[in-house]
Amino acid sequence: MRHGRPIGPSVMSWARSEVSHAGRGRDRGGNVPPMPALLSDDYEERCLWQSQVTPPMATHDSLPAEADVVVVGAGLCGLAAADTFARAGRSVVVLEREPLCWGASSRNGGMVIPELKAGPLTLERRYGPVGRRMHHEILEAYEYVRGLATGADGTDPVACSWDEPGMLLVAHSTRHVDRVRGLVEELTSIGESAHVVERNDLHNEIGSDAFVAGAVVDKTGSVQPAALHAGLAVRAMAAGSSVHDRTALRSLERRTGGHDVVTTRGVVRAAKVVLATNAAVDRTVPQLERRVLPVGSYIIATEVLPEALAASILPTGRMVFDTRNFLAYWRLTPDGRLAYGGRRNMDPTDVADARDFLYDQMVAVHPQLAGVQVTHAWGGNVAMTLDRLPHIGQIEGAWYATGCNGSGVALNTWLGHRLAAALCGDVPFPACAELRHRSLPFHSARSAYLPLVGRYLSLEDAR
């Protein structure tokens, strides 16, 4: 027995396959359809962490006619943006379409991971010095999320069970293995640190024998994400700022010195507009929206596990992402669940169907959880760009940040920290303002070219 399992994961995924698919016919793609998730009474489809923090109230004044500073969404790129202003004395305006702390803010899997899905000399050899720049920003931006988080940047920290278990990338076949040490040797050639562990090692770090091989880098840390976003949006608004939600953008006006804003409760004249709605940006602002991939990823939460399971699943704590196209990730969360996340293809999809195929995945990899129950299950979406960074830019005069690319708890709010800045003539601005953001191929038709990716990049995963 290794990890308090009772019998090899080999067979018990054998086993759970052989039971569960019986009888079960398959769907258009040839596919058998995953076993149906166990559900606990209590269970919602709702985010887990939305549901154990109340949101602060926003503004309720009515808008004002002016500002220095418009804000369109009041995500964490929003929000850092908003405090920064208001910290520099000028006067903010939030604009959030929907109710505050509703979105993909607080949504996420709540890993703090200092990455651009590059490590720092590839990102050198493409980019030149910019590439180099970026690397360093986005540890800048860990640094920056630890200290709202710890308190470290003098101010009161911002309570979201801030913890740094470091992160454990797992390759999932053999071709992937040069990828996790190759991480590994780019990270420590510039003093960070990390490294390999090879797979007779891996029941240290991971209760599973799915994987190939992995790596640990240090510098990752976790956060219970709805609470970092409520402490964000307290912190801005107690800065100054004045946050609207319910309170949709219909259309920014360029005029002489700024812009009349347009919203659905009236009009506020700006002299700056900056516009952080990330993966949310609809077809108000075209040009922004061809340039931006909204993609679903879905999270499901099991009940709280016992102590001994939990250490046999992850013992060091670590949080996991493996390396497929379609990556899975999953962590303990402050209260000893398991949450598991991903998404299957890029087919359209409701919550219903990622938790049934998330839940079958999940024991796949950990066998010891099967009869395990999901309590919550919930989505979001993640902006997604062609070259898989993040993009500071203009478009009439109004200033944007986007592409978290699926790390925004670090990058996202740093982003929204630094372009603020900026703009107040304090620092330059980052190194992605820099790069060519470019539209995507074919944007009007990506509904009908989308799915043939989606099966391409599932078949790359299988290999």
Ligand SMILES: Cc1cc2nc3c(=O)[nH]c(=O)nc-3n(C[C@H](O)[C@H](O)[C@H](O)COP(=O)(O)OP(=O)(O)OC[C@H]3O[C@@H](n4cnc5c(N)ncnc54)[C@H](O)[C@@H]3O)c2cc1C
Given for the second form:
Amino acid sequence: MRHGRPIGPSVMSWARSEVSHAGRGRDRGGNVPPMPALLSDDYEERCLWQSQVTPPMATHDSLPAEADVVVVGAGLCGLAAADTFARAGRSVVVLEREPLCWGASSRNGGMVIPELKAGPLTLERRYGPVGRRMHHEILEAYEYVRGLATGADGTDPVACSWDEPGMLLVAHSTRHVDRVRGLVEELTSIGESAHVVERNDLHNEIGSDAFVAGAVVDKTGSVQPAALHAGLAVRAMAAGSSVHDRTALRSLERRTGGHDVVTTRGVVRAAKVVLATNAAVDRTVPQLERRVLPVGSYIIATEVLPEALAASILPTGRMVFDTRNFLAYWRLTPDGRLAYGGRRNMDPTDVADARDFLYDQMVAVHPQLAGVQVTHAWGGNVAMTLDRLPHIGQIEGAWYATGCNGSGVALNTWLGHRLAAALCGDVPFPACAELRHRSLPFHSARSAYLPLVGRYLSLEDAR
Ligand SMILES: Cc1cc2nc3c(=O)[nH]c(=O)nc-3n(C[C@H](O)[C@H](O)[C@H](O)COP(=O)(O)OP(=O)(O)OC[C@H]3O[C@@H](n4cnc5c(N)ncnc54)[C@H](O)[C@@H]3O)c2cc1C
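Right, the form predicted alone is done; let's see the coordinates for the form predicted in complex with this ligand.
Zooming out: every chain and molecule, the one shown earlier first.
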């Protein structure tokens, strides 16, 4: 097995903390491990997207002693914040613990989905006017990323293979058909374009007999995520941000008028601090770490498929999800492969184990892919919150934006942008700043109880 770009320290330790299933007996959940995936000769345990994009060089100068703003984390959220601050004339320093463009923002499925795990009416029922605003803002988030990718915002477009194929949500059991119909009803009631696809018509959307109904939501985009991430880094630096990778936040020391930001390469005195660490949050700010649960998600990419085979799988080229708790998500890539993502349960795992599971599931859903080889497999973490909503808040005077809950390409990019604009005094804070952000219960014991939660969710999925 070849390895490409070296795996950075944080994912190494994350992978080590999860036990591997090298023995391939029955696992702790009683599941029979899947047959090994069919691998190409040049298979790499590496992110496909990252193998196709050269990341930009980070700023070489030494760390400035002072800045108006220090942003911690150079993912989509941190870079969008930096870009917005810099365009508003603020001096900005971005700290990134890993090599630039290494993390989740380059490793995701590239699905640009304006969703908050509940439809607009449900959000309003649960949260009143804040819920209504949150739905409007997720649509704004989508338009923001569309603007970046297409130049519709009047700036140079970030080249990232932007397309707008729509999303297909497929019900994996009859128990979930109401959910699919409910989503369509909620979206169409506020004028969004969506429709139900009945079982007999599903073959027009997907080459699979595994599903009983579907919903198409037209407002969904797709990108090559590493290209979007790299392009946003270039844009933020061109606007004047100084971006320092391999430079970690060590501690924040509050002082009059701001913070001393202590890093592995020196101290920056900042008037404002924005923590944009999402699932990559570490123990530097324990109050934030306790509010976010990092959960691994994995993706395999096949070899480039013959055109007819690709069209037989996803004739409309939509971004696809199923309705499981441990949902699968899949799409065709701009170069004609299938990227298939998900995870089996909450048990400890590693990329090889997840890859075999995903391959098995992919072939069960699309039997026409039997014999197709996997060229890449990788993983990363998503940031779950207790209420499955994003949050903006303050800890010891430092601002943070977090909680993608699996869908942060539109959401977190916009949260970074909008938090920065609000801190410049130009616009109100996003509605999610009004939600209470609760810590996860029994946070330090999570490795003991999460597999049990996973077991319960898997049982539900099997019904
Ligand atoms: C496998 C996978 C598939 C996904 N698929 C999709 C998808 O299809 N669509 C979608 O919308 N979302 C998807 N997501 C989620 C999406 O990738 C994230 O929501 C998004 O990238 C979050 O961006 P961010 O900038 O908030 O966080 P990140 O990109 O995680 O950036 C946070 C950064 O903070 C840095 N950091 C942390 N601590 C420190 C410190 N102490 N000092 C300095 N730097 C620090 C980290 O190194 C990291 O680079 C997926 C995620 C994964 C892992």
